[in-house]
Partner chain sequence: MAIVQSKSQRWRKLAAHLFLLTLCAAVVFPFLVVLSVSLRPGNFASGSLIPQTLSLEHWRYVLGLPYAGPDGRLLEPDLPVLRWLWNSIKVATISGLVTLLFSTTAAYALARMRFAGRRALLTALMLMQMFPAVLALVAIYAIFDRLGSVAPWLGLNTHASLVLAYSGGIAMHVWTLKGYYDTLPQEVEEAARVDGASVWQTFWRVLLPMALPILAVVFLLAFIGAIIEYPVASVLLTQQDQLTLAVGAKLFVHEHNFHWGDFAAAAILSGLPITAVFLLAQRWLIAGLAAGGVKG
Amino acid sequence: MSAALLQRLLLPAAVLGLLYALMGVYASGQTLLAAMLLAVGALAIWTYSSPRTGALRYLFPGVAAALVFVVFPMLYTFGLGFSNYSARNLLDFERARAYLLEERIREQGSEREFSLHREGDGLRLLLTGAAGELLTPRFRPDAEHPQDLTLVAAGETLAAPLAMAERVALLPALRVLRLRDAAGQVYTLSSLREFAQSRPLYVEAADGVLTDQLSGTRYQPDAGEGFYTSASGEQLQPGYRVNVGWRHYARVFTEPRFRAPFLSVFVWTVVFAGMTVLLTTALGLLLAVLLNWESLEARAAYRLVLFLPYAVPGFISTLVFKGLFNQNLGEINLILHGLFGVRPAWFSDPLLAKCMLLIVNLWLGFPYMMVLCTGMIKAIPADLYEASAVAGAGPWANFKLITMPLILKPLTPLLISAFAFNFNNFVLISLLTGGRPDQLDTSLPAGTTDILVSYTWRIAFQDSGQQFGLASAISTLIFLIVAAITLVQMRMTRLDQDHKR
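Taking the form predicted on its own, show me the structure of that chain by itself.
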């Protein structure tokens, strides 16, 4: 079979498979994901069916992965930042409306005990009460589809009732039954043992307003807040998702209760990332220069020992340090108490907690900088140091006039990358302090050691009612900051390449 014939056969099959997958994704409500898959699928079909794509055929897997795993999550997060998506506004409007209309009020005194009886491949349900016994026709339990059954007066001989364990297994199917008697009264499941008459709690008017049957309160759908709201401001739960425009971004920068913790967290994030890069670079460079000293014996052994912190997984080292800094049982406080009689509160004092984070991050990061600087120092021609020695220059002059100028330019882009990495160093903050101790004068939960990414995590998933829309807006701001840092890095790298030419 020729390649052209094989292509003609596979192309229609690929198109049909793509359309089938798109229909499934779109039917599940994932419109944006379906659009992304359509774009990627169409690009794939064009890439491997057109004779003019050339090298794109080999690059396409990487391009597709970037679109699906980088571009799509970024666009999705950006889109959520313009919505009120939160724990109180999870549903869309139609689902929230249907949920409220399904809420029912049980009529007091209408409860009837029931029993279940098998008949053939179905069941019959017998209601008993002071007014007599009522019986349903035979039905098949189906939890997915609600059933309306008409009650008639009981007078037939039934099989033995099902045991309670069997009744419990059938509860999902019993919950969707609606039993109607001769007077038109509707019975629904009210407990494990009883059915009771019920009526809707809310009635919808032609203009979409819901009226509470108990209090008479009218609830108007509020497209700005995503809730059914009364004239007094009372909101019905659950709410629904609506577009809120730039509201989250405006809240971050204009509302004091958002602005104060955000600015303090932002400042600490910059300080944490900057100090980490400065300290790790200084220590790594110092050790690299010392280990490059030709007269130093056993340099390979020293390099191996100093590289070991980088070989241990970071989360294990972090948890070990968390134990070492324990105020009562940690070895560090035991030593400090033995020498100076003090037990610093590393986890409850904000300043000490920040110092502890910098110390631990210094331990985790200096081996990487040491290896980088060692390689760059090795690349410096030895003739320069020999000429310097002939001129009578000392070690400090060699470092200041030869080593530092020659490694600074190639090291600068790596320092910017390290800054961007530590800007989002969520693992260290989460494992060591969890962002705590908390700031006491804020209405939103924010810790004194929180960086922007951990602060966003707490807003989205922990202490603040799971405000996914607000967290997405803050994530977008973090992305813009990191993107700006990356652009600076690319600019400096380009300048370095131009300088070499």
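Would you generate the structure of this protein in the form predicted in complex with its partner chain, following the form predicted on its own above?
The text that comes after this line covers the one chain and nothing more.
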């Protein structure tokens, strides 16, 4: 098949496929994602159909993936930070409204007992009561799809009714049935034994106000809060998603019960990342210098063993340490108890928990620094050390005057990226302490060992409120902090490049 013909067939197929996918995404309510996909898809079709797109043909797959899966979630997070998206405001307005209008109240005195009868490969339902017996047409039980059935007066002979156990098994399918009698009254399942008439709990007026049929209370949709609210301030569940502007940011910075934990978490994040970088670099550098000492025996063996923590998957070694540090059963406390007679409470004392995190992170992180420093020391010309030996310098002078100054410069950007990495070291915190022990008297659960990302994660996924909007706002703040770190790093890297060239 000629390339031209292939293209003529492929292009329309690609366009159709794209439009189909777009409709699906749009239908799911992801307007923003649909727009993003439309842009990326159009770019794709243009790239591969126009003859003059050279480099873009090769760049496109990677760039598109980065746009859709990195840039888009970033923008989306930013957007969510301005919404009240949470467990209480999960739905959009239309779905919340539909949900409320579906709510029904049972009419007192309309209950009718029922029995189930098998007929052919289907079922029939018989409602009994003072006003006569009503019968449904034959139906197939299906819990997934709601069915509307019309009731008729009973007059036929039916098979024997099903036993209670079978009826219980069919409950999910019965729950979605809506039975309509000749007068247009609707019966739905109201208990294990009864069907009853019901009517909508809320009635919507032309201006969108919902009126409660039982109490007569009027609920006005409140676009600022995302709830149907009564005059006395009562809110109907579920709420819906609305834009709340800068409220989350204002809370973080002004509400004292909010600001205090946020600040302490922030300070610990900086201390944690800073101390980790400091400790791992110090140990890594020391080891690199030692293992570069040519008259030391068995250097290769030491290097291999000391490299091990880096080679083992982090999630495994972190969980191993969780076991080792366990207060009553862990090996570390067994040894400490045997030697000194103490059993430190690593997980319930805030200070000890922080020390434990630093110890474990030092264990996990020093091999990386060791490898980096080894590489950099190797790059230092050997004649510098020969000259210093002639001048009678000892190892300490060598380190202070030659090694240190020469590797500090190339090491700095790597230290900054290590800082940025540990600033967001979610895996360690989440697997080892989960942020615990918790701080007391905070309006959101905040742990004494939580760093900003794990704190955000708790707000979003662990707290029963599931405050996605608030979590996104804090995520955005972390974005900004990391961006600032990145800018500093880029500035430093550039300085470094200028120096080399």
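Whichever C-alpha set is largest while still superposing within 1.5 Å between the two forms counts as the rigid core. Positions refer to the first chain, counted from 1. Keep in mind that this is a model prediction, so the values were computed, not measured.
Hinge angle between the two forms, smaller rigid part versus larger, from C-alpha superposition: 19 degrees. Lined up on the core, Gly122 has its CA atom moved by 8.0 Å between the two forms.
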